[in-house]
Amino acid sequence: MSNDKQLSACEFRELEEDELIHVDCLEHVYPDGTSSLHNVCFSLFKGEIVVICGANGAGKSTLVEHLNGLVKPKVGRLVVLGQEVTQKTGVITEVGLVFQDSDSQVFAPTVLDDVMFGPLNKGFTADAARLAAICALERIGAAHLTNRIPYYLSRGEKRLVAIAGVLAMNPEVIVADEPTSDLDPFHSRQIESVLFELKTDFRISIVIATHDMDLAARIADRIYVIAEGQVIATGTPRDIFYNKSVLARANLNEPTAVRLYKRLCQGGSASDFKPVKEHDLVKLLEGVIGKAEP
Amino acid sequence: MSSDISSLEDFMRVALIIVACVNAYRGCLGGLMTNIGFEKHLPDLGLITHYSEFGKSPVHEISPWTKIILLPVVVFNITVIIDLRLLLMILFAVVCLYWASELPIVLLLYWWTLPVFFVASITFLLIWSVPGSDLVSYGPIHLTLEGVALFVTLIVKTLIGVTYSLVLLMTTKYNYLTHIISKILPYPLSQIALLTYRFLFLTLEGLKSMVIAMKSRGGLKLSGIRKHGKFYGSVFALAFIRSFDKADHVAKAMQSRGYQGKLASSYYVPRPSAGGYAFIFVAVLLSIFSYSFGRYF
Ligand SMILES: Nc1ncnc2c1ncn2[C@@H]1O[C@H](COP(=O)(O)OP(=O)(O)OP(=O)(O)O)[C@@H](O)[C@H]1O
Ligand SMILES: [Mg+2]
């Protein structure tokens, strides 16, 4: 669905049941004048994982500070985990935050007390806390990193313990701002599956703002797209990345899966199935390839 | 609450403008040490923390209670001691501890430099005017005895404060640090000395690699001070403005996990032992004593 219509007028919109984060017609605008969003809605429902797409500057980052209501809106209407976010509300820690420069997220003596914080934060004994950190570290393959000092981690390790931190905080959304941008394969693998777990096994949501379409093609369930501070489309994977002209406007590329099966179709239709996922590509090829032998 | 979040702004701006001083200081001090190669004499903030989290020597053992309450007797000792004796036999006894402490003795060589530059080439100018038997004297000048004494004292005074410190850093917990400086200190000025400590490491190494660009650029070097004065000035500038902006990320990412101006620590603190009370109680007394006596021992 393009949002061509926001464009002109933007009206609130009814509150849905199931719906975890709400956004409407949400403008910022920095201090130096700079204009990041402009009539942004936006939506997130429980169990979901929703991606933010958009090439560098289009407003990400900005967007995903709102959703904790770590940055409160002007001008439009937040609403989170059915709390109105005014100028006046404290920042909702049952949405955890992951940032992009995890270099200032991690700041503890040790990586265990770093990812102790959020909890020891929400009123856990040190006991308890500690089995939260630990348990988190585990999780996503970062419990050799324990007892390091964050000061000497590379930076693909700090994500790692930022992320951790987040997750000891058993937070009911998990927000991620470029989760896996300095991660190396087997990592940002991992990351994406334990994102992808989190949603299917204990059904938190996730936000994630990232230009790795790849990634938005594994593991979205929705999409928006956003250029210049404004949503400029929202919708499947498959919409979204069979849209050429939604795309270009985004300064986005197609996902390899994509990119492979229209090459390799020239511009005419193998079949009615259009696959996203490198996966789906795969099954396709398989199901030709046996038609074709013998 | 969110007038609470204001003012944790407001302190960690302070935190941050603390740091920023310093880092700027170490800044100037790195550009200049590396290029003679002296980076060694800088304390590492990394290392000191390794040792205070990880170190497993019997001074680790002992209470961080003991450990903090005799920082303020060694310091009032080596305020009112004059006598060189004296601060001699208690800078033994505290190379002694850090020693006991399983801490590098050579850094401690390497990290004594510094200090003692910094009180040299303020005593040199002092030493001139004492009065006593003249070693050397020419004209106006006159290098006394008692001036080289008193130079010698400063020095031992400072050595003796600067590995305390280091002892009572690098062997006690964060967290225990945390606990207690919340306790002893009022509330903004507990969380203002905590987080300036911890902001130290994080702006370090933003720092580092700056002073590294920079050089790898061809700034920064100690034969031109006076031409690129305005490098220096360059680098304390930055390491400003990097702090700020560092202090609005970190300040979000702290908010963002939950916290609210008071850094929570539910850590238990081991109580001083029997033996530490008694040795607090004799370091006071001792100390009482040198205080009464001492100045002309
Ligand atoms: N503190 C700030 N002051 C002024 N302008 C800012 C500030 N932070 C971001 N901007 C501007 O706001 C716009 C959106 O920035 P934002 O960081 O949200 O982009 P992004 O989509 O996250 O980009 P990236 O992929 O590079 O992280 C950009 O034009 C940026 O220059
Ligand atoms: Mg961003």
Contents of the next structure:
Amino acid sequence: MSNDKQLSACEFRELEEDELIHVDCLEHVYPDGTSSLHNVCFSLFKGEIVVICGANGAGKSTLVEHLNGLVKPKVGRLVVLGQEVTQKTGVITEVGLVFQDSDSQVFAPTVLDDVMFGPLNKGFTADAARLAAICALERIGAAHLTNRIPYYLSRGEKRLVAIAGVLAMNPEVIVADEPTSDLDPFHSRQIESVLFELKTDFRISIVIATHDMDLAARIADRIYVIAEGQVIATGTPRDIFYNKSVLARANLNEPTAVRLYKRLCQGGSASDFKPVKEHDLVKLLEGVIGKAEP
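Previous: the form predicted in complex with the partner chain; requested now: the form predicted alone:
Just the single chain follows, nothing else.
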């Protein structure tokens, strides 16, 4: 599709204040001719967690790989931290990308060497890179892994090291592709907690791509729903998770709290407050039970 035709289908928007990532009319076609993204618009603002929800093959990974310039847009406009991304733009190191497959990202002889790799390639001295790596590992509670050999780490530990590797480069944005996939419950909670604390304690903006609706319900400020390469809805978790048609079109399940609440409503226990997180549902039930007591 030519740029002229693209503009006629989707006009470019003006950048808003505090908008760190601005995507307009993005399209992507794989080398074999398969189209993966169509007319995608996306925004990330300072100090928020945005979750991109979609089923496998919906286009989530392709979209997030554009957000730091790893993949360049051929059609559409991408502005990252005020910089227009073109075919000549290098990878934007201020946006750290945590891949779904940690084995492709964690490869050095020791964890310390691995976390130092990014800062060294960014031009840090050896001492500065070592300090940045140690600080990053300490920030996420992984200092005990410093001298371990990555090959012998668990999946969860490798995911922590991958996060530390991008954190050591002092990013403004961290993009995580399916950060809790294939992890046991302990490490899933640990990764979720780390990402949330990076936002709340260090003011790093976060983008997460996932099909885990419970994770999205707990952590998202805003949600984009993507299906067949297109953004079909965006809004707050409550906007999205109580929209049955959107979830059905994207082949996504409701979060646990929403599903249980709807079952309660069938029994006549409806409330004006619609819970999205499990602890919200618990509070609602406590109120209902309290009123029912003699």
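Note that the rigid core is defined as the largest set of C-alphas that superpose within 1.5 Å between two forms. Quick caveat: nothing in here was measured; it's all calculated off a predicted structure. Positions refer to the first chain, counted from 1.
After superposition on the rigid core, the Cα of residue 177 moves by less than 2 Å between these two forms. A movement of the C-alpha atom of residue 87 falling short of 2 angstroms is seen between these two forms when the two forms are aligned on their rigid core.
Once both forms are fitted on their core, the CA shift for residue 96 between these two forms remains under 2 Å.
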